[in-house]
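In structure tokens, one chain follows: the form predicted alone.
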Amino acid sequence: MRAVTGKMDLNRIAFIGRTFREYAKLFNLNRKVLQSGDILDCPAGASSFTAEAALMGYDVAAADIQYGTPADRLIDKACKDTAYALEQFKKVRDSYDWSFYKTPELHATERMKALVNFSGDFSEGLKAGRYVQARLPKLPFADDSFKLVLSSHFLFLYGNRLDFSFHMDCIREFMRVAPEARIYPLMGLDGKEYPALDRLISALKAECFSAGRQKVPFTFIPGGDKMLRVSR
């Protein structure tokens, strides 16, 4: 493993995907997990974990703010971005581990297989409600609509352009709708971990909710091997 010699910049919140072979081990997923009832992948932007659970047989749903955004402009939207990001982490690229993708170009191919199974279903998908249109820190579910919210490259990871409060109503939504959330990455794009983690676990835990770091069999970001497990 290399030190972090550089981070990523991306100018804006990309859209982008991770594939259901990425989530499994992001979320240290199993069958057991998966077959337990609802999960809400919460914002799920391009990814592919949707669709494939669907073809497993899952019950998953997937929400994001620019999933009413019409499918061509969409997908060209996760094209660009996809592409965007790769060149950004041609950068860095010796900043990461490559333990799990092996080189930068199966990096690559992953992120492809995201968005081509993602621009694949996103169509008949949105009929069948399995992606819908939601702008956190508010989601239009019921209380107790799933048993997992799984959230995957938002939060910490763009934790220096959104708020400590907006982190903490939108954790709030995710045990309304759900009695578990997990939550990945806790780093940063400067490679370090969210620096109000700890006053946002104490605050969880102030509410009654049992939350705390969790590790995680996957790492890209050097130390970036644990996830936010916040439960009632």
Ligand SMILES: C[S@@+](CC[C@H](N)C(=O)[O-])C[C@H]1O[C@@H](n2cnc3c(N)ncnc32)[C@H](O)[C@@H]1O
Contents of the next structure:
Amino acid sequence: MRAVTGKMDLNRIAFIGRTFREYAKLFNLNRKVLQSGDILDCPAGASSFTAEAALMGYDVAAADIQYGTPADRLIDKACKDTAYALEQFKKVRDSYDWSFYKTPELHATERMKALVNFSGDFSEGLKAGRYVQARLPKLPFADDSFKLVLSSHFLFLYGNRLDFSFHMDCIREFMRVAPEARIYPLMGLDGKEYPALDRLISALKAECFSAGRQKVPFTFIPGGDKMLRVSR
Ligand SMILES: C[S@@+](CC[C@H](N)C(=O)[O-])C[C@H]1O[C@@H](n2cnc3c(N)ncnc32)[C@H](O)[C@@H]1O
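Just the form predicted alone so far, so send over the form predicted in complex with this ligand.
Below is the entire complex, every chain and molecule, led by the chain shown above.
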């Protein structure tokens, strides 16, 4: 089942985004990593990582299936999806680990910061080629276009809607365009680690990639303090 290719399922995958500060923690990024070469955020949604990192002078690009949508409609969707996601958090706030965000209000502030910075950058960035429409598992970039791919809140989070071969195809594609990919979180929406993760790691190793869990200085879903790091 290639669930994300269906229109109905795509609408159920929230078009929201995280900030540079959040990405730095959940991917364990430091200045050395950020300066090491071009970085691709995919799927980036309404993340402001690219907007903020570009302003800091880093070489970054963002790809998402929704970037073909006209800017006004996309930003409207981002506002609605962000408002909806924040409403949902209110009902389940006690199930989360608040050590990073401290309070639901500060969590909402971070989400709004992402929305504002993404919205402010999207139209210009699209013209500049910073935002590129892409439909995983294919990416419209030449081999080795990037040094690192960051993939946040998509693959394993929606692991129950995406089949094993879709995960493998996406990671192979990340490895075609960059020598390293970092994927976060390893947990699904049910709060449990993606059940086929060990099988996925073995399958990647069988294709001569290095792959393994790595601890990161970030938790929100309890136990969600690891990313998958894959390299060739
Ligand atoms: C929850 S958002 C994650 C955004 C961002 N990475 C973050 O962590 O804030 C998931 C994104 O996946 C995108 N998406 C869904 N299916 C896709 C596909 N087949 N190819 C590329 N992007 C896809 C959606 O449009 C959405 O923006």
